[in-house]
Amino acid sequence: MTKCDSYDAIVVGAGHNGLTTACYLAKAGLKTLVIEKNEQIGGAAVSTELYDGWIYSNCSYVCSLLRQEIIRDLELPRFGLQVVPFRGGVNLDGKGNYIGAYPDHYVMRREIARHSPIDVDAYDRYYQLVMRQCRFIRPFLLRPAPDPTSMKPRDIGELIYLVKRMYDIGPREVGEMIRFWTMSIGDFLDEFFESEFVKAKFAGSGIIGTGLGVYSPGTAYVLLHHYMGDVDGSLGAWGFARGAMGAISKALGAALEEAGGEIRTDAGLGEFVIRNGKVTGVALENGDEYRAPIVASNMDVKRTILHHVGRDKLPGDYVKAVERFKIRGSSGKLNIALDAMPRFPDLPENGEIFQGDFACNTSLEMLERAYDDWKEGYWSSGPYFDMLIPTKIDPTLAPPGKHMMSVFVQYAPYDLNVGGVRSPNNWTDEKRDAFAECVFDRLSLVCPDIRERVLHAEVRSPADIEREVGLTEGNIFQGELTFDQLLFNRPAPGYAQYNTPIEGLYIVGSSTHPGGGVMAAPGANAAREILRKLGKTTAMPTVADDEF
């Protein structure tokens, strides 16, 4: 050990949830330290200039789920955060057809009518049901997940709150809600829409970031998870953080430092220091040690417990629950510097639809076949992509007249199958280039001159994301968002309130309630639990209540 400093609390990992926890702890008066293994803060929410003049959102690329209560609590706009909403979006089939997405509901109805007049009224029913589900679940995002086996007054109070919410919406809606949370996005869309193209347009939100297909049970909830955010009060809207996603992390870092917190980068964790069942601090890879009675881990539960605590220090049933927790890599990412705007021959020029995301989904069958490839350990031969050109909204991300493209890809396996052997080590430069070529083949269906426009491309497999960011298997949600891994089961029964069997050790990342995305709710909720146990209730984060 080369040095030893003492703190009230230490946060391991400067991702957005870790920074959020640290901000609230520091604002409550705790001497707080954040350690981060990389040179910059942000985790998956970072902005990097890998090609001269172009700013990439390397991993996370859009903002919607970031809770407005947290933005207000921490005054993030004062530290430079600005989120610009999407103005549209589009799904193309690569054969001349497209269906746009527009924020105006009546414009959206007319767009659907171009493809299926029958589906126009179905869209109203679909939209109303999804929004009802969002309105039900949103207040729980910033509330603790109650333990149904506990007789503690607070857990009983939260269960009563849950029952009251259910009573208010009525038995029919409760039944519909439970059914919705457990069904597949494919079955859900089949009940509403006739047109395969219309169904394909909405299906993408049900599979993004998850190792499931459109007909896998639980994917309807994944769609809901993507709809429950808001931008400027518009429920379900998405937006770009001006300056790319690292602007969120920079604002959180500035808020933390103003509150008196410290951040130390290039400080990789070696292990949690644990004595007699209590955490007493952290030991870094370089031998430095910092002491604190409270340590909060922004890493996922598997990385926290299995890599840095050790099975011998924990109850066997808890270790088994952590081992069972599903974190599966299914996503790749391309960030591309363009010398000019690509040509989209099937789209009207300079419409609002360019100020949103692009996809090329022809049918639910096409998406399910893409999933079939992943199950066998291969990247999808006809991949799903969620592509954006953020410079259409924020031109500061590239030199004048140039553009930047972000491409999120499903499906790409973590353990790539090469010759019948599945391993993350199979992601060689050659395989990564071949994966990129497959994506460019798909992109060229909608923008045929894409290869001519490319100046530089950063290609990331799930294994790359794990190595660089620390997300197990590159899973962007730090764990599947299926019903068996939500609420009081996330990440394990009895430990859904950010605690662990180690006294003083907390988990504050997306593998805890309410789940993944750049939401910051897990970090805020965890800070509330820590402060409550310290008796600092007057300094706790805002608790969400009925919003509508």
Given for the second form:
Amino acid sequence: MTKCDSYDAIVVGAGHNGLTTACYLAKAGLKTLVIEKNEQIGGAAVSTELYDGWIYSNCSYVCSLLRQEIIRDLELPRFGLQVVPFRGGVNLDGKGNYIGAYPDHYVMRREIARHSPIDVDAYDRYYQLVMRQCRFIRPFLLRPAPDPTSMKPRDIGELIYLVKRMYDIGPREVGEMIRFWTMSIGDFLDEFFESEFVKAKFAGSGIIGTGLGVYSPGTAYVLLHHYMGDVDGSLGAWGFARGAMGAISKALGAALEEAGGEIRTDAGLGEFVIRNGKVTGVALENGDEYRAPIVASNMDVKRTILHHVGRDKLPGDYVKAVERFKIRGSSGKLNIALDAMPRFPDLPENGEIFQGDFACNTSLEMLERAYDDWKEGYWSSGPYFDMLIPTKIDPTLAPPGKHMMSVFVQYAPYDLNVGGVRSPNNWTDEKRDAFAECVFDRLSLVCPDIRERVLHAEVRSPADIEREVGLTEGNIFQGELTFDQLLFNRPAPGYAQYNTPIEGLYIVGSSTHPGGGVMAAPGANAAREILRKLGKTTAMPTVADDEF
Amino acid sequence: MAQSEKRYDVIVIGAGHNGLVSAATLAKLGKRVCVLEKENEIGGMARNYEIADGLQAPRIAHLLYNYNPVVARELGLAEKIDKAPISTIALSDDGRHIEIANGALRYADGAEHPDAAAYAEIRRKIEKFGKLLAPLALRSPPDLSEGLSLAGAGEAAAIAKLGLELKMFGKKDMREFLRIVLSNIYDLALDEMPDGEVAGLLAADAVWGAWAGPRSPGTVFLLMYRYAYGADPSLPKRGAGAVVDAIVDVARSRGVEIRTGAAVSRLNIKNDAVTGVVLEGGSEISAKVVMSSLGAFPSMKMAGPQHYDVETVRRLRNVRAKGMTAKVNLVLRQEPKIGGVSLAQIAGRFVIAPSAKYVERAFSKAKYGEFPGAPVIEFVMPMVSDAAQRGRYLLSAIVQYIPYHLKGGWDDAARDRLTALTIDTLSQYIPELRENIAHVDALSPAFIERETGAPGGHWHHGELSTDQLLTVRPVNGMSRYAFGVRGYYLCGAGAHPGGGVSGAAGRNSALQLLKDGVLS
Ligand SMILES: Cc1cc2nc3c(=O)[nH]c(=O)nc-3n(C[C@H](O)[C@H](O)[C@H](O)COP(=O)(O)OP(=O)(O)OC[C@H]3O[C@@H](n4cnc5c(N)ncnc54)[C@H](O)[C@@H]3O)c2cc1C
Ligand SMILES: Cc1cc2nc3c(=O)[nH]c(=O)nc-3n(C[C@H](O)[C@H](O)[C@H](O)COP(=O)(O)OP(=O)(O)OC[C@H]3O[C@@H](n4cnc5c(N)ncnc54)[C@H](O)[C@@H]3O)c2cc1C
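What does the same protein look like in the form predicted together with the partner chain, given that the last one was the form predicted alone?
Full complex below, order starting with the chain above.
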């Protein structure tokens, strides 16, 4: 028999954003249900067992963007969330050189001096500029993006807030901001540094998750997107969630349940139930139906609208806008169980350097060439990777003495090109293995014995990521972070405040402002919009304010 | 000390069209102006030259894209220049070319094209948005630091007016503008049509002169800049050089003195104010104001870095100007024949960019300093209708992407490769071209830099990208033409609003210096 229960609000998808929205709604007293198609909650932030005794993060693997305001509002530490900051990080060139990353600014200066004395001062200037821009942008993450075409007092108020902040930072900095927000990360770094290797070290953050190259304008902003987070208030720092990224989702889930919310897993959405332009509930794949006047979708905008609403129920312009929303898969991931720590002959023994991420970026040109392969539909022959050995930070993730490796790889196309035909179906097992070999070749440059250490390796193409998490094309941000898809353009002009043309239907995932990453800001902002509509203004999430 | 010559109010360095427009604008108000040009010819990148005896050819620039009607009207050029928009033929590999004439797109054989409506809509949008932005090109960029001062109020009003006009568009177009203004032409075109000649043409028109491929964000803005006064370029009788000649006439009639073969080596500066210039031979000329039509960095070197603070020098050094465009002029013995093109169509503009991917691939090679496998080419045959040329024909081609920073450098062999690559590519559409060639001039970006002084041989003297536009052109803090030292001004393509044969930079800088009161 099929069930049919009523709720005040239903959230579709238990990604961290959906859970965040649900938490705020439940805390405001709404009877809230979350439905999730997978058996675990968390979406792209899940910890599971990879191999007997090895716990790993399925997709996202490091934490920094998660907003402090939300951690405090929802009291996540009380539900087990603990973020341990990186102590290191390193970029190797595979020829014996490395450049370490250290949290201590003076140690970092010394490290850069080994490669270029001139770049030491450049680093100070670079760092200060990036941090100033981060401070500028941070408050906007937890505010709605104003609609510049609107005359509503709230939109005008938000625009005035923006102008006021620009006025406050001064004309010189506004000029720098225009430049920084629109430049390519390659050009930006070229302005500061002389050493190719130093530039290559910093460039990675400008391309992670995008379908752009280091010389595409707009990638400096992507770097900002990766720097604007913090770990316990330490700006730009990255950290590692104890128990892997699923710990964040688990904490959110526990907070939700304490607030009276319900979560139903293995409950995939069939379609939204819509009557006369209004959402009235959801129908699951298994035939169950739930009713609610408010439905929030954590799925990306394309999936939500094109797969589960139906074009006939929507204005043509809106459908068109959603169709052209760019959501390009560009990255894959390898999760590897290791029987022992691989050797890194070029690195000092036992350094703190191992408690951070590893890359093998030799030059900006190498990174740009990796992008060129992808444009043509191939994975990069010399890929960029961001690798982490989480067991160096949290040894409980694997049996004693054993290790775990997470390798984020870019670029890998969603629609792989085989003989001129581009399709996600081209990702056969054989192709996936060939892709993995290419990544192992690259890894071998920095840890030559990696292949002998592997007990088990899971290889994921963008097509696999789409299949598991539902991220369209495997795009990690639920949509490219280019200006035409940011702020009031995200996900569609005129619908950037979490609303859709369907009354009561909201979009609360990373497709919305301020975008992807395990940040929870879209989820919180969306909850604010929903609660405002309901007149529950006292229960709304904290609005971030000036911080300088 | 060498003898100081007669004293001028203003010296303009460089007789490119912008320098000439500055001079003519100031002379109209009775200022004594002298233009100094290092070459023996006047006109810079926009001049004509004698390519073979008696045969005139456009040296570098050949078409007018964003020729500014306001500047032309102010100078009284309009009557002097015989110009009308020309049609464009986008060449296709299969011989079924596409023609755009009078704003409509169809196959060159007259048949309807499936993407005509999509093209028309993109063109309408870009022209409309370009027109919205056009007034910005005719004023100094807003100075953010003026804040709420009286001078700042004017700026605020200008911005407010722009905002108002944007609102008048109605929500739909306003939103569309804000969505696409910083985006890339590749997606804009391919969202509406399959990849092919039409998308290729839009891509090519967006990237001429730029160190950017169609996939690079910012290329839609470049298309707006180019289409601001209409999407179809025009080919004046006797080429872009005719524009220069007309400006020279006006300038001279107003008493402007133009000296050729007079290369400026540095500025004379006393007490942080300009007093004149020193020529390469050592002679000095004094003036209250010096305007430079060179790029920002060479202009700074001319004054001497000691006059600028460290941060400014750093910014100026970082101005990106990596030229990607070469010029190849061919003299032909007979009228060339292009399959699938009628006699009437041959007077148009031809573009070789069979798809947006083709354009991107050419860029993908050149960005590493390599020759593209197949370059993007725009060519015109300006003299085909001109019987006076005694049976000789001219083919003027802009070839992109040809990197300034070529691996191995620009030696004779590299220039020969440029020639060969151009001829090979053209020959695919003009079968008997090779046997028909009487003479070739291939100008690499490095050569263009040497000849005109434009940094990197760059079309705009400095990349026209969002981070080098408006308030941050040429660099943050120096956007209003005044260039660091009292009495020193920029007036060329490197300044706001950028290059192309438009004259806007020359005009604006002259008006700004009058407003600044440095001549009183
Ligand atoms: C390989 C990879 C690595 C990454 N690395 C990092 C990182 O290190 N740090 C970082 O901050 N970010 C990282 N990210 C980005 C980050 O993980 C995502 O942007 C973020 O987790 C998205 O969260 P979300 O809640 O918006 O959406 P999602 O996590 O995508 O949640 C959507 C949810 O909806 C569910 N769903 C889909 N369809 C249905 C349906 N029909 N019915 C019911 N439920 C459905 C999905 O199962 C999923 O749980 C990474 C992403 C990937 C893919
Ligand atoms: C290959 C190519 C093709 C182009 N095609 C077109 C086109 O078809 N249509 C179009 O609209 N635009 C085109 N452009 C762009 C356009 O030509 C330029 O933007 C414009 O002509 C620049 O004018 P200007 O007056 O600012 O500078 P320039 O024309 O560069 O003038 C600078 C002048 O300064 C002189 N000079 C340099 N150093 C000194 C010195 N030390 N002392 C004295 N004088 C000096 C130079 O000799 C030169 O005459 C093209 C550019 C290139 C590179």
